[in-house]
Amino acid sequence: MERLRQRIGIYGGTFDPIHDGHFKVAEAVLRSFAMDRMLFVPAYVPPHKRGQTLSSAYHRLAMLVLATFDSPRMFVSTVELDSPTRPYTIETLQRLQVEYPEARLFFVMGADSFKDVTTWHKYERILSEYDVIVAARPRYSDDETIAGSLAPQLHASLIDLRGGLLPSNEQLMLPHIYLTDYAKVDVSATNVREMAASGGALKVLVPPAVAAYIVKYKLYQNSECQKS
């Protein structure tokens, strides 16, 4: 009966801007987890990030739609650029669950970010409310780190399919969150900034069409943009 609904990864961040290892996080939880679609939803600006510098929300989003336009199971969400506040985490699910309300969700986040939830807004309605994905990249094992803070409620709810196992029908039928390392590609937007403003070949980190709408709008050359 649950495979009756439909499921919905939500990818969240500042994609500043997308690259090769957020995409490959997205197909691999999309085949992973059966999933029907993927949703990025890029932050206008993010809580636990204001105050630094980001590009601008249109530039990442147009990066976003260039980098998913031939995936027919990805698309980006304006949910939250569009909104008159700057929603939490939390709030952004809640209007998600309204627009898909026979869908079960599925919110992905890398391990960096999981690290710190305890510090989002109401973490602990996220992680009991929703399913969670956490998506490690290569050689990240510090278990200590990525979920040592954790209420032993909810860390009773962690399971670690890390090493490409694939999580059982018995252990999807209720929330959960997974601990997972699908992804083999280790690049993060900090690396393709630095690469970009030392003029080095980008297509080896970003989709191509990213590539290209990095160099022609002259993204990431000022140093401000490779502190956030």
The other form holds:
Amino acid sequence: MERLRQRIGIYGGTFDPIHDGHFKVAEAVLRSFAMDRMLFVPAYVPPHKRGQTLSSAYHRLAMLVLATFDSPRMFVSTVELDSPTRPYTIETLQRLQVEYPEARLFFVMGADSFKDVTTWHKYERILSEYDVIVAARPRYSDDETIAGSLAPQLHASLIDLRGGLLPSNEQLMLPHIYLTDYAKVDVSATNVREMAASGGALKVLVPPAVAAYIVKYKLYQNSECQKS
Ligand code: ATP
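Cool, the form predicted alone is there; where's the form predicted together with adenosine-5'-triphosphate?
What follows is the whole complex; the chain from before opens it.
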């Protein structure tokens, strides 16, 4: 029976650093979709592309581990960090499906990422073979942004759960694109890096252990660390 399959959320990103926006979305999605686990997947970025803009994978991984340490259903996967070349999302999902052959995988992304999804390698396979959960993000969640450039055949698989609706068992029978707004947190990693650079209070933006880590290791002190 369908519910006998594990449900695993896959939350990809650079996580430089993980912040309350990511964390609250992960908590809400775990709860609302009755998931067994959420895997955070930090992206590998080749050294020559890092420039001054990205912290080392070790720091990003350490902060993810600290943030999720007390959450029994949250895990960090090194599947992308272990790859010699940066994998496409479809490849990461295929690898994780091999690792968890019985599980149903739900790829989680913010509405800003979803806006560009049609530029992703083999995006139609991602959207049709896997479940996708789009998390509302203040300023990126209007209907046009969300569905604007999707191929017409994919509109049929959109399920609008905004307004805090939960997916029904019937909806969960087949892969869908779920639009959600369970946690609207107006925080970005850029905000966190800027706040760290100016010596401001980080505890309202990131989990406490991550705030302490950023201070202890003096991350984001250099203004060139800001990305956008
Ligand atoms: P930056 O400010 O450096 O661009 P970011 O805050 O967008 O970073 P990422 O690690 O790039 O963080 O994001 C990873 C994923 O999390 C993306 O799919 C992104 O859309 C989503 N995301 C980030 N912040 C939020 C948020 N506040 N609410 C919902 N989704 C978010």
